[in-house]
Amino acid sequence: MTDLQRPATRAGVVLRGRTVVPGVVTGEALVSPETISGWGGIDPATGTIIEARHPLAGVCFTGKILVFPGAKGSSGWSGFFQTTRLLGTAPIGMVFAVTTTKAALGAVVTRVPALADLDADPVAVLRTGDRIRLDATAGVVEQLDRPDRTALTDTTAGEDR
């Protein structure tokens, strides 16, 4: 793919928040518009959201930075996310809008950089697919680029890119 065929990007959003677990990671955001249930809401073996009525049901969070409003359900939430770490299916970072004991403990036992209580709602500002840098040590999450959602057409091949 040539530079002329690459989708345009937009970047520049910077959010500041409170460190839950220090560390730095860069990756793709997976943004959940709703809280996530740990016990019965995720499959730790695959890193997939399995909660039937959840908007991201069937979506895998493995290797992504999980951006979500917070945790819901029982205190078993953290145990399920710890299991994702043990099985190698965990997200690489977490950004949650509101600190709860479930979400904070889940981030600690998952041992991934985590940030909460940001100066703007990360669920409203970030989108799935955004490439972000989470520097939880400094308390910053930065949107590096946002792929353009409109498909470009390669007129020579007649394929969407």
Second form
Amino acid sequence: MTDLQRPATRAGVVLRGRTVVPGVVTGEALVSPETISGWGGIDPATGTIIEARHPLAGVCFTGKILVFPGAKGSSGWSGFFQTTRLLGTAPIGMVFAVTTTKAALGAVVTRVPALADLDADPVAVLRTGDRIRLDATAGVVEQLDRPDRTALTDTTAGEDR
Amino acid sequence: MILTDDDRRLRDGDEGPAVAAAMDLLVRYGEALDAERLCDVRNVAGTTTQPSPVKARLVAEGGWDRAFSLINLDADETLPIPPMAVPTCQLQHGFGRDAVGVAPYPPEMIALQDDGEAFVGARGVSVLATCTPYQVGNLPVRGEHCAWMESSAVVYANSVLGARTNCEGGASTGAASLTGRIPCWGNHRDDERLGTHHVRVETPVASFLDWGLLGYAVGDAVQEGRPVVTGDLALPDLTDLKHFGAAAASSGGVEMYHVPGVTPEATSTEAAFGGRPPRDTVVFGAAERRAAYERLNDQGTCEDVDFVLLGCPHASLDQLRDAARALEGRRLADGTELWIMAPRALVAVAERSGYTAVIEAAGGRVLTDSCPAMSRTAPAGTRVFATDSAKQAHYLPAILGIEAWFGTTAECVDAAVTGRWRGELR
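Now show me the form predicted in complex with its partner chain, since the one above was the form predicted on its own.
Below is the entire complex, every chain and molecule, led by the chain shown above.
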């Protein structure tokens, strides 16, 4: 790979946090700068954020590791993310800054590795498109690469737990 | 997490596979929260009957046992669901039979929900079918540990009633209903109920509209914080506090607030903070009041209103009576509809008192069980709606792709009668 795809200054960042749901997964980060609503905020049928004023409106999180500040809105949050699992549109991991019952139960019923309460703000440190390894069992998320956006072709994501 | 001998017994299947699945979910959830232990609950408000495409599929595959197992217990297999272990009620869900011919809502969803009601009713679930269970028979006492869903009911139970509940979900309430247990975390703990933010109200807050605007501004400012609200406040009633909490739980994630001298855990401002300094101070003056109003009204440009929605959260008897008074002797404009959502138990009283007849004579409808946001249903062809609810103005435009106006109840009734929005902040 070229240097552009592995910027020496950022690659290899490691954040430590608290295990919410154990498990290990490697994949592409989708970073939401704002909190996410379940009910009225996502469409489980398509795995897409639908809240009109949200910066990621229209973006699909299926197969991504969702990195976000926290959950907001209705108590339907967990049920909506549980439905993404039942419909096969779920994210493959979750990293969030603030623990609430909505986000914690949501991660549990989505049944994906999840980490919270990290030693640095994951939303500020990680970027959409970063390839990351989330070891929620050990409480670590590691940035593997930050591909140059123009060269970003690898959208595969694999589960290795 | 520390489990009691009884918790282990349930987890190990002594009370059957559904209870074991419930305890397994509670253990996974408690560990996800880093809770030390579970606590007893004797009051659950959750949802099983709300129809959805996924639920229709699961019921077709294996009946309501399957839907409850996979959704309310987060299990993988269909398990026989026993009677509820503790008092449990069904919250709001989809439209019921009273909406047939009024709301363009699929009849097969109503049939599915009827079937679900029979299933849960047979297991001891009280089908209150409202987002305001505290209005119609589920009024927890101060200090009662509960497992409730519905953000507007959670904030009311914690703040106004002094009961203790986190904002639970479909799986955690399902598991709690079969075990009488829930993670002892957050709002269940004394120190997690104390105020975090001081809200100083510097413009008069007296009307139903004012309390909604204040809630919408406060939620936005404090997010998940626990605001202590003081200043230029008239004594609020049930309806005002219902509006305030629902608004604060829409723009933010407020689950607990204090109004010293009004809410039970705040005998004084100092008591509300437990002697700790506030994390932050927020001012609500004339400018903040106007900003909240304008934010709620930034999703409308067309002044032709074709739908008016009152009763979010579900209307109180006062709201039903006030709507009847405002509509008495008037007639809705052609092409404009008005719905008032209310708990079915209160509609029985409204009918008996003559309010419903007055509302229907004007062309309005009193509906139960649901709301346009829950059922994703408004009158056919709705492009612009008006409401006196900050929560409904916040959510419905995104859910249905329509424009919204927010104002007083009188302005909404005026819009229904004239077909035009003429609201303004006074």
